[in-house]
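Encoded as structure tokens, the following chain is the form predicted on its own, with no partner shown.
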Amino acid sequence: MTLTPRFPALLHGGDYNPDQWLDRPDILEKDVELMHKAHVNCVSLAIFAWARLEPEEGVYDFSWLDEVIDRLWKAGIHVILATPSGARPAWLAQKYPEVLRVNDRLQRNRFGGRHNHCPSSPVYLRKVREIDTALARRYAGHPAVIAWHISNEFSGSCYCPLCQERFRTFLKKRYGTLEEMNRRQWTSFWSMAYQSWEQVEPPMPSGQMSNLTLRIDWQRFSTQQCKDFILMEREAVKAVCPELPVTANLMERFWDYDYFSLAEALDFVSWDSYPRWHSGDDVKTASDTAMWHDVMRSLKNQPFLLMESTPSLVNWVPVNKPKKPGMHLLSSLQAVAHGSDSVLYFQWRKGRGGAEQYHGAVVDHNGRDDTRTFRQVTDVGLALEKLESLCGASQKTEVCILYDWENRWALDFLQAARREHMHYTETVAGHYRALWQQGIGVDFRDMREETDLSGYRLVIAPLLYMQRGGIDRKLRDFVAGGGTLVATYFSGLADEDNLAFLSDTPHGLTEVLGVRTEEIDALYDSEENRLVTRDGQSFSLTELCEIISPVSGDVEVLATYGSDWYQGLPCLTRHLYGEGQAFCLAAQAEQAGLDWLYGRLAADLGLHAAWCAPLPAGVVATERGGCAFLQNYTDKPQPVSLPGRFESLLTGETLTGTLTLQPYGIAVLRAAETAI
């Protein structure tokens, strides 16, 4: 699938801020020359340029942007044009203070920062729509413009009276009546029942924080607010040119909004990836980053754009390290391996001031092109040109992991087990890593009504505390139809309203798993138990250990607890159900234990992997479009045995025997004879 039909290619470039350099036409001319040297074919423009585009209300100045876009197009460089709503100009905040956000202590913010706007403000919505329409009328037909970049890195919530009233409207639509909301939010606890809608306020530190369902509803509402804002901007630009695609840049591990929901408002997903390489364990960092690439690909089940990455370092973490030699090409092509049709950077040229003046850039303050960073960026541009045939290519996946934002919120608000330390995302990442390092492709799905599991062979449901969208029925049908399910501790305890089930748990899955939950032991950080397998292997267990009891006589116990009062009780079980099988992992196992489990499952199921020969530790294979991306996340050369003849897409060589991957090296291979 081609994301940008006007320019169906792998994109290379990034955020370009010529509005910061309008007093230096020599620099603007030099930029295009340097872009050619770096093999840049696309830049993002005008992301925070509202003050330049509309210096005073109703007075637009597009002359500078005309010149920039024309200069780029003449040089063969394409443009992803942004709407400037992420940061409003000072005149707008001064004249219309109601456009500014109200925080959760009911204080109106002052001018400054990004995303300091109220998404309910009629004034702000009108002003954004006006400038979006003006931009679309002027540039949507320009051949250089290939997509719209809506705003920038949406985040946060507003608690102003307008947003509070919209929240009450949201609740009325969700529950229908006040009585129904009181029932489903269990407001009889602590005398929290509402007698009128006007009494309902958002959860705030100074008010209602103990109604956990209300807190989840506030996150659902905040997601809808953001989605409505995107849809408003989408409508404004598409009213002028319907065929020009719309995207917005999402973020890693992001908590505020449900990205599966936001993605419905976009033609394609893009995201900003900033891994902390060389911070202790590059293999783990690579796995976590790969997971989020796959999440982004899964949001719309299609390729995505890497909208922002650093060509060198960032400036906003406590220790800002540059990438070691090789890591820039490796991390950039990792994104392509997992479905990205671009490698784009923040930023093209470092600004002289502001919060990000020392954030990494392709071009440093000195403007030189003989730097290590510039050479590494050029190498990526050359590599993308050699991988052009992979633009729009898909991945082969037989495995799905359930990752659900609403479940994540519920676990984070939970007052039980390890309160505020349930580590949902980290737990999912551990299961993912066990498959990623075997070269097995993974999709992510949430629990919405539309979710279809029928095409997978293995479904993994870590920490499925909240159930919604009929997921228990879907999982039963999946296993009965021949699928393999892995479920874990602390699953099936509550419904979509966060009300506890009045049944055996995991709710709706006890017959499938063949076990029910009795108790759960929360361990202190200093404690551990052991998972002991039938063949005598032993793995560390931490954080949570669930005591499960068979409800069926044919449950197979694969491993037991190694100590404490529940020593010898089941910790890992297998149960046949219908044509399939279901595993229950009752405790938080160390990575080695997960690796053992999924190594066994991959072999038993014959899951498709990107590489059919053993790989050294720290070397991982990922498949896309029939090509294997061999990635070395260690600082040492690693020999890789080749099971046949291969063509190297990056060098053009035909390879046999042994390939040596350099430290932080990567090779992209296509089989010449033997299938990989």
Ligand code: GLA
The other form holds:
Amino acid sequence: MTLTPRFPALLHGGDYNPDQWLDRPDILEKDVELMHKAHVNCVSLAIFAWARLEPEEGVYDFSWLDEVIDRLWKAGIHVILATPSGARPAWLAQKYPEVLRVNDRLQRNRFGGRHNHCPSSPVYLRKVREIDTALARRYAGHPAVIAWHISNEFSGSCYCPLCQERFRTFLKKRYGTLEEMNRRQWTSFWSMAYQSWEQVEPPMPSGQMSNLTLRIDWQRFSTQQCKDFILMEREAVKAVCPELPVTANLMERFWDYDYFSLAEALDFVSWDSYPRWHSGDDVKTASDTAMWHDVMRSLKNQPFLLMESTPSLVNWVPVNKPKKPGMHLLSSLQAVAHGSDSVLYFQWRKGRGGAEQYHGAVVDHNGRDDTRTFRQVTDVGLALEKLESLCGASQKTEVCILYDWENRWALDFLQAARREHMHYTETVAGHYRALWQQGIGVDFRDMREETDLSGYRLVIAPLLYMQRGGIDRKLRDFVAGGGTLVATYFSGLADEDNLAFLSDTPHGLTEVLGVRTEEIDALYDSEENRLVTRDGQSFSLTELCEIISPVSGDVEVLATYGSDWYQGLPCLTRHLYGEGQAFCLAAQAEQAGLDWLYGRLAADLGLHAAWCAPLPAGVVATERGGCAFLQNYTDKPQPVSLPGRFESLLTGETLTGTLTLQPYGIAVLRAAETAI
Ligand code: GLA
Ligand code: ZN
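Can you swap the form predicted on its own for the form predicted in complex with ligand GLA?
To see the whole picture, the full complex is given below, headed by that same chain.
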């Protein structure tokens, strides 16, 4: 599958801001020469250039962009062209203050920064549509232009009267009548009931924060607002050139919008990855980053673009550390291993001023091409050329983890257990890590109607607190049909309106799991319990321990609690159901416990892994397109014994015996005879 049909290749390059250098034609000339040297084949262009493109209302100046694009194209460099709606010119904010966002204290923002627009403002929508149309008319047919980069890192919500009105419309559509909304939002609590639609306001600190369903609805609405905005921009550029694909750059761990829903407005997903390497445990950082690559790939179930990453360091964390030798190639190819068809950077050249003047760039202020960063970037360019055959390739996945934004919001708003600290994403990341380090491919799915679990062999549903989309039925069918399910504590308590089920819990799953939940014990940070396995192992349990009781005589207790008043009661169970089996892990287990569980499961199920032989600690294999990416996330050389003959895609050698991976080293291997 090719994301950018006009240039079906692995892309290398990044954010290019010539609009900051228009008074330095020498530098703009030099840029192209240096790009060539760094094996750059693509730039993302004009992301924040609105003030240069439309210096006065209705007066467009494309002359400089014409020159830049032509110069790039002559050098064979392609362009992902941005729409400039991420930051607006001062004249626009001055003349039409209603384009600016209103915060949750109901104050209208001033001109400044970026990502500061109201997504409902008719003036803003019109102005964006106009400039997008003008850009499309001028450049969509240019052979250099391969995709649209819509705006930049969409985030947040606006609380202006217009957005509030649209929120009410959204609620009317969702609930039909006010009575129905009052019922499903349980507004009889604390006299929260609405007597007319006009009374409904978004949740805000000085207002209604106790209606948890309303808060979830506000996030659903904010997702819809952002999606509508993207669709408006999409229509503007597609009206001129329907075949040019549209993307928007998404972000890691991003909370504000449901990305599964947002991705429906895009032709392909791209995202900005800024892991904090060398800030502690690099293996954990690698696992968390791998998870987000896999989430992004899963949003549309196809390859994605790494739209931004730093060539060296960022400037916005308290301690800004450059990547150690090796890490740039390693982290870049990690993205490719998980489905990226690009390695793109923020930024090509460091600007002289502004808030990002010291953010890492391929070209530093000194303009040199003999820096460590420039060399490392060039190495990535060369590596991508050698991996060209992997462009568009997929990976084999037999495992699916359910990760759902609406459930995430519900858990974050939760007033129970470890109130507002349920650590949903971290818990999902722990389960993911146990599979990632075994080289097992993982997809992520949410609970939408469309979700189809039938192709998987193992489905993991951590903290499935709020259910929707018939997920209980899907999980029952999945297990009945021969699948393996792992469910955890605090699952199946509420429906999609966040109303508690009146049945036994986990709702709709007690028959499959063979257990029902009774109580949940929340632990202080200083407390722990133990998971004691039948084969005599013991793992630490923290944060949450649920008391479960079998509802069926044939439940197998694989582990029990080690202490406290529920000592000896089941903590990990297995139950056969139909052709399949379902596990219930009733407490928050340390990583070693999850590793133990998924080590056993992977072996029992014979799950496909990227590498069939043992690997040293900190070395991980990931499969894409039939190749194994061997990644060393330690600062030591690591010997890997090769179970057969392998071709190294990066060096062209044929390898047997032992391969030594350098500190933060990577090799991409394809079996020459023995299947991997
Ligand atoms: C984000 C933005 C970029 C830049 C980088 C800096 O990803 O999209 O414009 O600010 O962060 O890391
Ligand atoms: Zn608004």
